[in-house]
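Take a look at this single chain in structure tokens; it is the form predicted on its own.
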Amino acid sequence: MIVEERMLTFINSLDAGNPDYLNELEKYALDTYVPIIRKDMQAYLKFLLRSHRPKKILEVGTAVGFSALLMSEYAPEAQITTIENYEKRIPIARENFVKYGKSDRIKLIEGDAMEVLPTLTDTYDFIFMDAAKGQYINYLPEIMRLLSVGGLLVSDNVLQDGDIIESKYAVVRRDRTIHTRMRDYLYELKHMEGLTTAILPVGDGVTVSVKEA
């Protein structure tokens, strides 16, 4: 937990709330131990996006298509590109996509994002990074390509429960190679030439990036 438990709580309760198909699948999610954005992060996101108002969105990591879903709800000009390696969970998604009468703005790409990525030719306006930690740093390169300037980077859990400021010795020994990546990654966003960078304590943290000139 970054921020104390009952203030987060409090902060969550003033929430409008979402429709009520999201509801449902969040719901689903929560009961099949399917990891999907917190409450506090779907609420920073449907800021972004309606501030932001993207037109072509790429996500990388669609799970069982919620925050593609949440996307095309608060970006409803947007068109979505989806990427997503887990075989079992493609099919969910892309059912989800149908039953929810999204599948003509959400497209998801099958594959490992390492070797998707390098495909993709278009660029866009908002980027969405809630795949493997480990990878984001491996990622960044292509997804630098693929930013359009004035874009939007968006990468969430990027604190790890707080683990982030520790030494890696101080974490268990498998979380290792994923805690320095991580760091890694943030101090690229925050040193890279062409990019702007905020790093805040929203759900499991995040950072918001805007691409320059």
Second form
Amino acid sequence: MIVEERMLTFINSLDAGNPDYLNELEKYALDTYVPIIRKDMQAYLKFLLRSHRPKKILEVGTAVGFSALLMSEYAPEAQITTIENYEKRIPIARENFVKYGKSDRIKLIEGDAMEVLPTLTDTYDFIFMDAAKGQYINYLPEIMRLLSVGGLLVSDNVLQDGDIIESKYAVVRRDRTIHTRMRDYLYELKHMEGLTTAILPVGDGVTVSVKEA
Ligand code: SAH
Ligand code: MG
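The structure above corresponds to the form predicted on its own; please provide the structure of the form predicted in complex with S-adenosyl-L-homocysteine.
So here's everything in the complex, that chain up top.
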């Protein structure tokens, strides 16, 4: 929890909610421990999509398709490409895209993002990074190539439930590599030429970056 629980409860209590099919899928994901975007992050994403009106969205980390479906709901003009490498989740996501009538608008590419990203030739005006946190920094050169000028890069789970502010030695050993890489990623986003980034305590921490001309 990055912000006080009561504050988050208050913020979420004001939310008007999503269509039923998204609630149904959200419940399924939570019941089966699939780590999907949180309520406050959903609201922020929805705002970004409504204001930015992307036409081509790239998502890294499909899971069972919740965020892809949410994006297609709130960016109705967008074509979405989403990448997932976990073979147990791929058929579930595919099934959900068919079930909710979105398989013509959402294209799922199976494979490791590190291998898939270099094969993509389109540019995207909205990229949602939501896969293995320790890999974000490695994806960045390819992401910069794929992001159009004026396009947004949104990265989820960047504050590691608050662990990011602790010393590397205060976080449990298995999270230390991710901790270091995430700090490097945040530094890169904030200092890279041609990119303007805000780091926000939304959800599990999010960055929003715009690529300049
Ligand atoms: N965006 C989804 C949640 C994604 S959870 C939602 O909010 O609904 C993160 C997903 O990234 C997991 O399903 C995981 O299998 C996938 N992932 C992790 N590393 C990956 C990689 N290297 N390539 C592709 N997908 C990856
Ligand atoms: Mg996430």
